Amino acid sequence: MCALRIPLAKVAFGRLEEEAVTRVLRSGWVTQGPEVAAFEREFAEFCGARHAVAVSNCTVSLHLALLVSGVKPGQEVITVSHSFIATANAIRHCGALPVFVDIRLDDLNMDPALIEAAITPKTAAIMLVHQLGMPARSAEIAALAKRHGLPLVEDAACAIGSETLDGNQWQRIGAPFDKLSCFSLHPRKLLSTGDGGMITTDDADLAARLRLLRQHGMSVNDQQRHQSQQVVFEEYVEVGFNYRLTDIQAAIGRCQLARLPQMVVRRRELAELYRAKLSQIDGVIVPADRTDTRTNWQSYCVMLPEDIDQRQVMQAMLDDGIATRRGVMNAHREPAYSRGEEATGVRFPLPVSETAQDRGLILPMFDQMTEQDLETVSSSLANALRRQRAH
């Protein structure tokens, strides 16, 4: 087996991030503080939202978003199984049950036509996912949610920098279609703080409650208390969580955010190069934007032909020194969610979700990739398919 030559992803950290971390370490304030506050302001401005609330990871951002949306134990949240398991887990953390509906194969996102049949008297919210950075049909789903009086939470873990067309204007994901959008700052994402999460909202009351819940329900945060010229005794007004982001992470995030537009441009260039090369391989379906979307191409997932063994292709490419991943997982296929209604509530047939997992192949995608890297990946995939068909 060859040594790994082309990884699946690569974090773009450099001198600016190193200097930012050093600045915070020398300041003496490393927990949630002024860097987090500045990061939140800059993140909200980038997305076109009024408020942003930083938290320790995207899973907890989803958990808090559902809690402040009013989701309670015993209720149901409509979402997709075709997503990282954190999407379903956040619902279970609220004591609610996920109700899985299927996706469309063209963009790997929730099929709006299937949502209405999943709504019951127990439905408390809808949580869509912008899968792999490809925008979901947010406006259509938001309109449906509004008709039924249901809050909509956007799992935008992968979608920082992605855009949708709102009338004649392009709007970045994170300017919420309803009230709350949740992002991941994990190393696989374009913008990374090592790990972390962010929630955007236009609702000042929701932002205030999110900030309360992320810090143990504390009425006065650490920075406010330390800056006060008078003695302040905080109160703990409700049971909260320790879901804070540190100033060290926020300083890194601010550097990343400043470069994000250039990262998105580069990803879109790479996606076009991939499309030109991979479209020539018989039977491979390449992803594409809809006319009303501009994807950030956080990940690049192709669909393999039906007669091809996914695992064999991945192994052949790994032998060539190229990392890949299979299509996005399905929560309902995992032991934690395959025990019937006590774990998953009502589950609708999910043939497209299962097809996307079984035929999907996620190829390397990172800013530092060269055209030669893409040629190497494309040739390896073509050769793997050719060898399988020859046998």
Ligand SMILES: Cc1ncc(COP(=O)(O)O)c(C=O)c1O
Contents of the next structure:
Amino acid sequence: MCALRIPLAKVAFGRLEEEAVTRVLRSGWVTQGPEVAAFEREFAEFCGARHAVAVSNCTVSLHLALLVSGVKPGQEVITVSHSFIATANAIRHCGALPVFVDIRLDDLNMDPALIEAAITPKTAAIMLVHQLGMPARSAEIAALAKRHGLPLVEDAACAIGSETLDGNQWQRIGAPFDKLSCFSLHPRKLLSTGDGGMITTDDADLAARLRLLRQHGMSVNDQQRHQSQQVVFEEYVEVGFNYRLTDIQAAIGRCQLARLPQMVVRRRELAELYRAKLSQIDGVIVPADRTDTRTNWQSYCVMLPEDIDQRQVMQAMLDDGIATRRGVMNAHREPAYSRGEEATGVRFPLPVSETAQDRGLILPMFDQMTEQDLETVSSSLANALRRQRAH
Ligand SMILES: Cc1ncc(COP(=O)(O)O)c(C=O)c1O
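For comparison with the form predicted alone, kindly provide the form predicted together with this ligand.
Everything in the complex follows now, all chains and molecules, and the chain you saw is the first one.
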């Protein structure tokens, strides 16, 4: 076995991030303050939203987005099982139950045709996911949500910089149409602050409530109190949380955001190269954009042929020094969602979600990847399949 040569992902931090962190440390203001406010303004502008609210990670952003959408204990939220566990967990954090619908294999996202059958009098919201950065059919789902008077939250953890076509105009995910969009700034994502999250919305009242809830329900934040020439007594108007992002993280995020358009361009070049190489391997299905999507290729997930053992392929590639991951997990297959009250959200068969987990293979994808790396990954995959079929 050789040492790992090609990791799955790699963060792209440089001198600018180092200088930004130093600047904040020297300023003496390290928690949520001016850098967070500037990062929020720049993030909102990037997405084409009126407001962006920074929080500690995407999981808590989903929790807050559901709370301000009115989701209450005992209610239900329609979502997908085929997602990182945090999607379902955020619904449980509100005391509500995730009701899982299946996905489509072409874009690994919620199948809009299955939503209506899942709506009950207890349904309080729909939460779609732009899985691996590939845009879900959000316009169709938003129209359906509107018809049923349901709020829509989008788990855009992986989708910063991905775009959808609105009429003849490309729009970035996070440009709201009656919905809240929640992003992750974890190191597996394009833009990272170590950990971090962001919520975008066009609704000033929702943004104000999100800001209140992320900081203990406090009517006056630290910075306002600090800057005031008058003595200010704060009030705690509702039970809130400590879901703040720090100024140190926000300063890193601002540098990353400035570089994001370049990162997206690079990912799209790499995805094209992967497509050209991998399409030649018999039976492997490569991911593709729909005509109305331009993904950021946060992750690159191929589908293995049915006759191939996923684990053996992953092991063979690991032996070649290449990190991979299996297809996106299914919450309903995990112990946390397969027993007790949680299991009552599993009402529909989820064959496509399960197939996508069992046949999916996530390949290395990061900005600094070279064409040689890509060649190494592609030939390792081709060899692994050839060897398996020879047995
Ligand atoms: C689809 C999805 N939702 C939510 C999350 C949670 O994000 P965070 O780690 O920022 O809480 C992730 C993280 O990978 C994710 O992929």
